[in-house]
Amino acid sequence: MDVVLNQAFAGLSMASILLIIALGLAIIYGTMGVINLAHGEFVMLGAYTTWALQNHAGLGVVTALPLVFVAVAAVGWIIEKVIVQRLYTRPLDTILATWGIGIILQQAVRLGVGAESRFVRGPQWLSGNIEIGALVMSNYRIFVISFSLAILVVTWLLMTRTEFGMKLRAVIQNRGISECYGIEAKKVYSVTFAYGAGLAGIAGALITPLFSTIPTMGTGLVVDAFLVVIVGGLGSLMGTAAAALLIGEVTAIFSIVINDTLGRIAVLAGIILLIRFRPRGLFPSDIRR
């Protein structure tokens, strides 16, 4: 019972990271119909702004939080007015295109920084463990869980209770209409890719002190981050927020009851199963059309 309640906790760790992730490309394929396989890279982006803004300015992980949701909101603003804005009618170039700058970024990132891990303390205020009998929670990851929750609120809040929000969901519900009301569509479609890149940003920040921070980092998150999607139905904040703590729990209760490689065998056989029966996800979302 110690070992499942401290996997437990563990999993619930990995789903708040899953969750943030997934957020971004939930909100990206749900307004726009993107499949952005460049999203990887944005967290990888967040990492290692988040490691150079230590080094070079001396910014813990927490303060560099909003300098590295604005750098990396950046980047997907330039990448979405450049290259993805011209494709929105060619789902497949939209793929092929969003997976080559993902590519590039890796390499980039290699010619200029080095392939090399980078390592990235973690704030010092948060070291230490909370226990519980035998369970045992890092107060650094009860901070990421908290913080996980903080940013579901937020964005919640900005696409139900806001301007941009109506905005966001009229474009969503029908671009033609919306566009005849003086609604700048391809504003609304920038700034949306921007928040979502944004995201995986702060999802590349936090993870720093937890994974290695090296250039292909971002490729295995965002796998599972796009079966949070899947799961949870695409376009659905809700449905991605319970698949996150859905697949994050039995991934983790998986690996002590048998292993980590078949466990993450028995998690994906589980999901395909899910598909054939649920195609849309557990909660799928009506709005877009």
Contents of the next structure:
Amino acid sequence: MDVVLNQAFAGLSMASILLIIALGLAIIYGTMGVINLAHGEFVMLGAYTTWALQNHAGLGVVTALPLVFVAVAAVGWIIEKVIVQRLYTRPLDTILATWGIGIILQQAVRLGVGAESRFVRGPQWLSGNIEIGALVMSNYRIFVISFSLAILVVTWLLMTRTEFGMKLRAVIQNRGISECYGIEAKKVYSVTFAYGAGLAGIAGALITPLFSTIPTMGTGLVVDAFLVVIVGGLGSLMGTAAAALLIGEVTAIFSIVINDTLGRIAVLAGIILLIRFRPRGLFPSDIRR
Amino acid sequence: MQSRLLYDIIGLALFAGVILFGVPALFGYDGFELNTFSRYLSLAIVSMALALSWGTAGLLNLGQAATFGMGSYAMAMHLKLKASGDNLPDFMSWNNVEALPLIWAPFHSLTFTLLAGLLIPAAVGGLIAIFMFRARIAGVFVAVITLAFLVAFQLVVIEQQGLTGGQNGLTGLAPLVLFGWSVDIYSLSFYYLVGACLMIALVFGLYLTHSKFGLILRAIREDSERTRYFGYNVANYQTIIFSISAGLAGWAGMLYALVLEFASPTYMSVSFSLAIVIWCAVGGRESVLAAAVGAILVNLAEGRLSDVFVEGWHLLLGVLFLMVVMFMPRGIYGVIVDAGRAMRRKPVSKKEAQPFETSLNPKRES
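Since we've got the form predicted alone here, give me the form predicted together with its partner chain too.
In what comes next, the whole complex appears, and the chain from above leads the way.
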């Protein structure tokens, strides 16, 4: 039972990281119909930015978060302006183009920083554990979980309570008509892409104390995050959150009930079945398209 | 249509001439170079197989490497059994496997192996296709399902160490004996064997794309809904082409395992699968011939350039690929077709060349 509880907690912290990555992916996909395969590389960039900030400026992981967000969002903004913007009429080609961007970013980091893994220290003030009975919860993981919930709330507020969010939702529903009302869809797209990239950067910063930082770290994460988006249903924030929780927990629990590999295989099989029978995801939004 | 067939036949003849006579002469019949080129040729088959399903029918299969891997393992299992003689294959005893597993037994037979390397991938591809296309899954979701299948399949292969050799794959293979001819992979005759396989695959692919079957597939690619209203069973057509494409990929896998003398789970990695997509896109996905040329060119460039720029090669590949997607969406083939059209006709004004389209609401996958 103790093992199950601890594993469930580990699953929860994994789910919260997945949630932040998937939120960015879901916003980009929901808004522009772009499947951003470079998203994992944005996570990797975030991790390396954190490492650089800690090594050269002496900033802790938590203090570095806003800077990392801005830096990766800027990279995303440039990529959107230069490349992605030209491909909005060819959605399948964006998969290929963003994958090419991913290769370029990954290799650029490998050439610039080196292929060996880098380590980032977790913050001192979050180093302890909270123990409830046999359940051991590290403070840092609790911080990650609460931070991801905060990001979910902020994103939700941004989408529903601000003028930008209203414009964004208008563009998602009908780009042509929104433009007639004077909304600059191009600008909305750029900002959305940058925001999504920035979220990925934050996720990258948050996982640095938990994983080692290597140039290929994003590749596995983007597949998982992408599956979360599909399972959650397009354009639905709460669906994405629920799906992240579901996939994180199911993977964690399966990995003790059966074993790691078979657990992952079972999750993948489940996802294939889900797409087959509910292609709009578990929690589709009722936006008219 | 007739003239396009003529151009394709001329193209194929030129290609065959270069591959069968030009390349061996150029490299002075050097065994090592011929072996490297046979590798490119086997990869050309898997690239043209993807062009059949992706370019012709619009089904982006990101799991092409899975069926490719099945073919390579089928061949490697046969050769491993031959290398082991009466004993168990060495990796099995390391994994405490007592007796030869049941699914290995039939691979003693060469006939069974050759059929299995072609038919098992085709059957698996067919099953996935039935599963997807009966539910009218299309566009991005085809890519996601095939990608998830690929990842799961690779995990299974690595997990089942006693059956597949796990992460190491199958190594230490015996040479293939084909009708009493012991295949030397550094010989000219082996090069011609691979070349002949590629030519047969290309002729078959060209026949398919120029037949009525190919025409219906293109119709499905353009508008599957309308094709369905014309009374065609879209799912059946998609299933057949998907299965053919998977079978060809398996065939290419068999040759690849022969060339490299081992089979490894890296053949089924996501990056390998996406590399196939790159070759196909660079050459031009609408034409099987162009896709094959694309595979050979990219691999040739990789072989030459990675010697010069050891570190930066992948960066170059990424930039090249990005440029192709952005500025040459139809690949080299598209550039040649457009150039040919421009030479034959007076330049058409931009307005007329664009098909009529309402630009208010750009169509997108949902």
